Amino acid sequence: MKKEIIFNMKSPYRDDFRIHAFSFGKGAKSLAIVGAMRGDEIQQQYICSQLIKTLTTMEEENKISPDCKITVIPSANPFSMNIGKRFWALDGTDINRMFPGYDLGETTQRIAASLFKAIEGYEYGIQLASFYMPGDFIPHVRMLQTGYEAIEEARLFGLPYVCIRQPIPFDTTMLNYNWQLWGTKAFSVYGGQTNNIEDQSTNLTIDSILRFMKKIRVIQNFKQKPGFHAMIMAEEKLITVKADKGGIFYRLKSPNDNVRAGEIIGNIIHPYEGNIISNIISPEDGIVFFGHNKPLVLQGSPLFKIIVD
């Protein structure tokens, strides 16, 4: 194992800001690999961790493929991690908005800039992604449709779902997007979760990722669990449960849970008085791919998503 650091930004209070970046095996680029990006997102280091862990006994027991380099980032955020927020501590700005970065613009601009640099070129990348509303997923790949998306690929990961969306103008200054266009095939793995580690949905991800990386051959003589013929399906064509009314929300199904036309998956109740204000509907046969997971909720807010045929 190779261990380095990629940037290193002075700080007048704390220690000093750093990437680190874990290297294993040696020759072409093969793949890299990016956990949080953002200072929730525990599950994402945590998967990485386990990552390099796992990797560095490979390398040991030269089960890592010839000529392969892999490079495993665990965290792009730590200072917003150690304060638990979100976004950039300073000015509330996402990294994963600022790609392909700008090595003289604004501290997350050059973070980006130094992050890019350092993955750039690889065959593959994959990032630990973590949805923009607070909820619990069905493990997938997700990718935008750039016209470079490697979707049979996408399924060697061995989840249930491949979910391809077509990129807005917001979307051009995500990691995901600028890796396609310079020829990296970038896939985004939503594992479930942020802030749980000690979840299902976490090793599930660390054997798909394990899976893609013995299926693309940059890892050997590991016998790895058998995985699902994903599903691929259009971000546009699920449906959207919003909430009526704002409220505490109790939520009643969870993701991968079969619902039927009718039936009661939620309900809103009144803060104050405790009564059910609102029965949270769904509108059709399906399964539940998204759903919200934080006990306040506002009028409009998204509850859950639906698979449906």
The other form holds:
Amino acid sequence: MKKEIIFNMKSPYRDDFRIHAFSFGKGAKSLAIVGAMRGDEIQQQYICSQLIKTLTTMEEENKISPDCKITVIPSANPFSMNIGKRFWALDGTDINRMFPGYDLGETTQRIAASLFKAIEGYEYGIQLASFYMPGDFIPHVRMLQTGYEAIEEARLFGLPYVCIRQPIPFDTTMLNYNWQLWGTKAFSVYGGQTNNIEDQSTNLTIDSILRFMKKIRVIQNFKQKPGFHAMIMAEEKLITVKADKGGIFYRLKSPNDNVRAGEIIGNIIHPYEGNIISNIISPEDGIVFFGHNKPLVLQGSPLFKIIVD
Amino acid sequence: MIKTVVSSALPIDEKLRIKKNVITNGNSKKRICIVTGTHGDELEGQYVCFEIIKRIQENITMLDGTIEVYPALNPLGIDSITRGIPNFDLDMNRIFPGNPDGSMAEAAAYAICEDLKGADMVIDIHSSNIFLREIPQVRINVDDADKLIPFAKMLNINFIWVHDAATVLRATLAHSLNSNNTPTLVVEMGVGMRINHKMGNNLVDGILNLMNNIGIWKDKIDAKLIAEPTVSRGDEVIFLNAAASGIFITEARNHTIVEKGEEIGKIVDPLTGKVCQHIFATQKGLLFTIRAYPVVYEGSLVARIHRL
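Having seen the form predicted on its own, the form predicted in complex with the partner chain:
Whole complex next, starting from this chain.
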């Protein structure tokens, strides 16, 4: 294992800001993995730490394939994580909205540029990402349709679903989008949650990445666990069920649960009087793909996304 | 008349309401919209809304058409000194034209956009952020420059910056409206969390001048009183970014001509008493942006100069 600092910056009052990269094997740039870019992506960083531990052992046991280099960057934002902020602490900017970065630009553009330089040119790229709405998912691979997306290879993770969607203008500054445009087969893996490292989905995500590594032959002599033959679905085909009232949300169905048309899948409860003011009804038969997981909801908030096809 | 554009229940005994004041007089069907408060830390537009409503109501017979004033597209943000929408990850000015099936914020953005469509002119007022102080200026996407510059010149501002058509900016309110044939001018002025009355009054004069020129306001404003802005096109803007982390101190004044090699400011270390970096103008030009918030990291923007 080779450990190096790919970005170092002095802070006015804190310790230096550092981004570490851990590399395994030698030769062709085969796979790069990026963990936390936001300060609350603790599960994402934890998954990377476990992969680094596993790959360290594998390298000692000659299980990294010849002419394959794997690089893992567990965190691009330890500063925000250390003080409990999601975005860059000084100005609130999001590193994952700064790609491909600019080495003469603003601070987070420079961070993104250094990170991108370190992971550019790899054949495959995995980002452990988090969603902009509060909730949990069925673990899945998510990709933007840039025209370069490698949908069939996304199935090699063996996760149940591959979710694809058309990019909107704001997406053009994300890592996944730019990685694809620069020739890397890029996948965003959503493990389910962000803050919880003891969730079952954490191990599922680690297993899926190891399975993917075996399938693309960057690791060898490794017995992977069986996976799913993923269903590929377009995000716009998911049915969104929204809150018709604001209040306290009581979720009755979780990701991966089957639901029937007309079934009550959640309640909204009056915040003072305790009675149910709205039953959340599934409009169709399907499987819950995403579920809001905070106790408070605003009127109009998406509460569930349901797979109906 | 006060109208509610968006109404949505918050979890506990409160409604989020995005409101506008609609003032109509005369027979003209023309409509101008003044919108601001997208970012909760930008307050210059609050004074402009107050002042323009006051002046129009005091001289209502001069109005021939409709003016709609939206002081707070992000009322929760303004009320809680939060730049973004509280409890929402994305910058509100990066989610337009919105999505009726999306989150509350995306649905609100959609409703706002639909409400503004078809106006004869929209003025979207911003005031930088807490980090940078800006001279009064209009920013225009290069794709809309020919159409919008004549109107921007009516606004009594000092500077027009025609910038590149970055893909990410397609998600702004102004781009969404301009691409739907609703002409929209973006004004940037002042600094976050503060109000500069003089800048506000000048812009109000400019808005009334623009209204006069498009036939909504009968009182003609003396053209000599309207500022002639510098127009910056192409590659004429120089960015000065910090090369060191520390505290930025400056004696430089915005809206002045700086010479090549002139010191704009320095970055110092309060612990050691050392100067970490002297920042010099790399070209002669108009200083139109200067850093207001002293703490800087490597890369922080400290000044922008329009090359002369």
